[in-house]
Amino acid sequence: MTDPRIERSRMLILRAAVEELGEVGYGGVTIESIAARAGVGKSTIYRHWPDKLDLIADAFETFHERMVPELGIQSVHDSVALLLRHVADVVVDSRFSRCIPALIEGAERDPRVREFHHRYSAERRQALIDLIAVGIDAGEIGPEVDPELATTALLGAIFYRRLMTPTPLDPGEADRLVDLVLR
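Can I see the structure of just this one chain, in the form predicted together with the DNA?
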């Protein structure tokens, strides 16, 4: 069998990496700080990952939260609002909130970070696009609405408030946002 110590170290390190990323940003993370937080020797990290970026990407991918709350049987409008409330929650509250600027900045310069960041965003975005498309098919949303553009406006508003203003969007405002964009 494979030594259980390996998996244990891996998890300690990945968890510490995400926490560290959220607290000090991509530029601020150091292997040494991750090792210290994980209670692990620096050498153990280099044993498992070739370099910092591999570790960070692995950590983020392992621990990221899924943007898929249970959508009960309800109107598409309410499902969209629920989804947005969840995104707003994650963007404001979670450990990953502070990773977002780190990812954005990292993506700017490192092609691997960029690829990861864009793929990750696209995956989360798709659920919303699909949902709106369903609403259009069902006649609940006007056919003139472009699901992709609407999704961009909805998510954009949430991220804009988080990144460019001192007051992130309160999840309670999500309904008003849906009312505005999905006529």
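Now that the form predicted together with the DNA has been shown, please provide the structure of the form predicted on its own.
Since only the chain itself is given, any partners or molecules it might have are not part of what comes next.
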């Protein structure tokens, strides 16, 4: 069992990493700035993560696991809508929404950040692609729907509205978006 003090410090550091990324951008984040924000020494961070990218990647993975909703037993349409509401909620206003531009900017400049960003995004998309494929196999979604293209359209609408317009997609519009793309 993990020492609760170690887990508490780890969570403080992960939160600090995400907050720092959202505030100063990838290029401005340093292990020193994360340590100062978390109230720990640099050596504490280096005991667990070799560099800032590994720390940021761990933060994204950890918080994703804690935040993603349980789908339970419901229709594929309702499951897809639930996931989209979750994504829209996160993208509208959260510490992660402020990290999106920072991660994109970092990916443009650093091949390691690009590889992480593309892998992380692909893994998140795959869950939705698989869910839509299940709906097609079950006859709930028409066979003419391409799961990957539908996923791109669904998530693309959310991220486009967040990054390219003054008005993010209202999470309450998720059901209408799912209907538009999948029916």
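Positions refer to the first chain, counted from 1. Whichever C-alpha set is largest while still superposing within 1.5 Å between the two forms counts as the rigid core. The shown structure was predicted, so the numbers you read here are calculated from the model rather than taken from an experiment.
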ask   = Aligning on the rigid core, do we see the C-alpha of residue 14 shift 2 angstroms or more between these two forms?
value = yes
message = Superposing on the rigid core, is the Cα displacement of residue 46 between these two forms 2 Å or more?
response = yes
